[in-house]
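In the form predicted alone, a lone chain appears below as structure tokens.
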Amino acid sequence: MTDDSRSDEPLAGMPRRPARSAVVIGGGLAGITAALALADAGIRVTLLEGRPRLGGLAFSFQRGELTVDNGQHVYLRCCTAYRWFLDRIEGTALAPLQDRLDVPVLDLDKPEGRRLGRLRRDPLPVPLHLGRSLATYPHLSLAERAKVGRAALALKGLDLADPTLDTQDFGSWLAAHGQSARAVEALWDLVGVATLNAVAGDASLGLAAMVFKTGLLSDPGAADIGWAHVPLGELHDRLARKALDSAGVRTEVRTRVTSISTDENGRWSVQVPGETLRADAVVLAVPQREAHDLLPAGALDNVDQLLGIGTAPILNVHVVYDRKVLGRPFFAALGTPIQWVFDRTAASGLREGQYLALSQSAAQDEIDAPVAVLRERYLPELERLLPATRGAEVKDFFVTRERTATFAPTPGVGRLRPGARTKAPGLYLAGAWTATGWPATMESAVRSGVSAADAALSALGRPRPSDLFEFEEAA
């Protein structure tokens, strides 16, 4: 049965509703989500993506026999929208969560040499669930641990709806609450850099408070970590495409939109090479600078504010050894340039040896460094962290660079992030950079797609799909 007959077939004795259509521009997680939500509500949807595949900045590619993710992406149990997305594309089993938060943390900045600590939770209510882990965390002194506990309680008391939080930087707030430089490095930035893509001094207090309150101080299991045990392309391209096809969405890749406009009847025209698509609604799910260039005049009060939303890079270093050198799925590191190391051997299809991926957030100083320089910097650091690498042969070394991986979560960015609705009727925005209340994560992208679909369905007079993710939209 086609999408038309499914969505517009009247019930007995009821008049037939006119067909409604939408074009979603952008095939990342935000665009895929919006397209699925609209199609599930009976809207005829066309999804346009300029790249040759779906998934946005969370994708895979081939390098010889390896299937490589462009970067290591994880999510947390509190990422309820992304978990809904995985369910919707039937990919939950391929990206499982830990049974319980457990993060090994190796510290090289110790006189006695390498030292292992852990951040893990106990089956106790908040904040006791992290009490034992913090009390025994070897990378901080006893006095520093006590002050961390007091700062966490102060953080828990912040009101995320307070707009003044966005005007302050997280680093200054931590210093004012007794956090030493060592505590920031060994705990606050250990978590914050990976989730915010910025060090504490460069991050909005509002976004940082949201991360720590939601992830560590809301529910005992909120910070349990999940990650794809298959290439990201299996989830965000193949399974997403299958779900879109089943929902009746027309998906076109390698299709770049050149302009969008309205006609005299108020319908939207979307121009692509060789074709003009007409629709009742358009969801613009592209990066902020691309959105700036496509938005028609008057769609936002100040469209140039989008150019004020900066970007931040992420560098990923990939190393293939001829033997196994790491016995755990991942770890974080202190006292070294290395931040997080993940074992990607099984997911990549590697049959012999071991493949490690190093995820380096807030990588402004290294994003353009030559591969040879990065090799000289990171291989000796891996030898310091993992003694088993010292006799191993490096079979391959390469890097992937995402220069605009996320929006920069700087103080003041909150007032620049627009909501889903624009002033142009029928035109909506989606993307992790929009006003979701979250930093630039997969969770934020999915939430933005749901918000855009909700706004479009409301304007089109169509009911919300009963199984669509439910949340309170950010102000």
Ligand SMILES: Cc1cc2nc3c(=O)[nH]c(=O)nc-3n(C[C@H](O)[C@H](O)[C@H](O)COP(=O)(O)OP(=O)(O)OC[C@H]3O[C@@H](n4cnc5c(N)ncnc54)[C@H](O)[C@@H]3O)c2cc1C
The other form holds:
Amino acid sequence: MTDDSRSDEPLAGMPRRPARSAVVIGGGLAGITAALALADAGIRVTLLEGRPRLGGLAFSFQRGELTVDNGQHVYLRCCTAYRWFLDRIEGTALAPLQDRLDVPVLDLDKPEGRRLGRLRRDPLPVPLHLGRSLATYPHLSLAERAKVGRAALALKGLDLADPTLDTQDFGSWLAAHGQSARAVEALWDLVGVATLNAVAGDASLGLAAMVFKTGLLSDPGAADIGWAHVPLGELHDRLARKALDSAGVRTEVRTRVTSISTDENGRWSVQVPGETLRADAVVLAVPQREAHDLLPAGALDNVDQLLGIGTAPILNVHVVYDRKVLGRPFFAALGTPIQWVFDRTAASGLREGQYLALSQSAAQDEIDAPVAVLRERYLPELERLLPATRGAEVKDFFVTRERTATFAPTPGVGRLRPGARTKAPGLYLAGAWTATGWPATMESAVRSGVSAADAALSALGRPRPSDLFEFEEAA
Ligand SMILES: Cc1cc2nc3c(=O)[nH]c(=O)nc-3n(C[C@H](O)[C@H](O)[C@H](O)COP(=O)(O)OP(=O)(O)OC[C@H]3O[C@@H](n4cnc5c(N)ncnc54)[C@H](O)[C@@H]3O)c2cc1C
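I have the form predicted alone already, so could you send the form predicted together with this ligand?
Next comes the full complex, this chain leading.
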């Protein structure tokens, strides 16, 4: 049994304060963030993670000479909390942002053959920054482009604090605002499926409005894209672990929490195989289903609401060619089942040939398809998109399946997402699925970790660290 009853070192002339301790359960981005924030405030922190590594849903593994990410991850310049996190773990230089939003979009559906369009921004104020790109976007007709502009302005006018937005679906709203099926496919879903993990018809208008307002209609640079140029594990496991160690956090991996309870003095007991940890505060930073199972009775008014938060899958298709077949770091595709393609060669450590990862969101129809079926489907599509693949040898083909990659951003999900505070004093929730206002992203995870730490620190009477991420006003 571990019972941390030491005292904080007193400042000269000050009375000795009892040390405060916290256990953070779950070593994903939410848990790592909460642990760092609490430790930075002088709390003695233990972080417990069931798996052999930190990073949760954003991790890497070894496959022969390749270091493979379980799924391609990107973030946007407007992800200010995740950018704070990268800074905090000294990883910013390893996951740089584009200087300026630039997304090549290849369309295979054109009678004249494949056609390249670009979503690019100009150095102009919002919304003019996207005006030229939209006006010349070849994948929409002139009339569709004009209607997209009008819908974007209507979206900008929505009040994100209006709870009725969450009761409507984005697809119906787009249709009511004159958006054709083609405009939805070639523009709104191109961005929305990748960020929300749902097509417009399955997505809450509130979450979609949040994404588009914050990413495309707030600051001109908000949608500039960043991604790790190293394996995700380098950031979310190795560097995170280093930062936690330096902050004095005791981190235990392969340590699955089986129950949590409180005693009559309000101290928490956290049960892991072979040990009971005691603490003043507990942050439960695990997925919603695990949180449901671990929460003590009465901690939420209706704990079963957590089971109402659905999940949505993401599939990644990995292809290693014997030669270079793609000359850009990534692109998005239309008129093919392929959604987004990323060049993973340098990040994976591959020395010869090229390694592409296809990121397939909202993959409900394919998540259980056998590898052979996916191979038959995707290799010919890559040949259509990238002529250089036609004479190339496929050295390796494999898939990674994340069946519960994100919470499903369905209409009505907003009222099911609890905040950081529970009814049990000293017990806090974190996780991308909690009420951050963001879809299930790294940004949401980090924000939730900060919120949980903030709530815990205020209850423990400790000031928040001055360099902790500050929440800004919503866009
Ligand atoms: C394939 C894929 C692609 C994605 N793409 C993007 C993207 O491009 N951009 C983006 O921003 N986001 C993306 N996401 C989403 C992002 O990865 C997640 O939202 C985020 O990582 C969630 O972090 P979290 O800490 O909330 O939860 P998790 O990462 O789920 O962490 C929870 C942790 O708790 C641990 N745990 C559970 N139960 C216990 C227990 N009883 N005891 C101890 N530990 C326990 C788990 O092992 C896990 O490590 C993607 C996700 C996937 C899967």
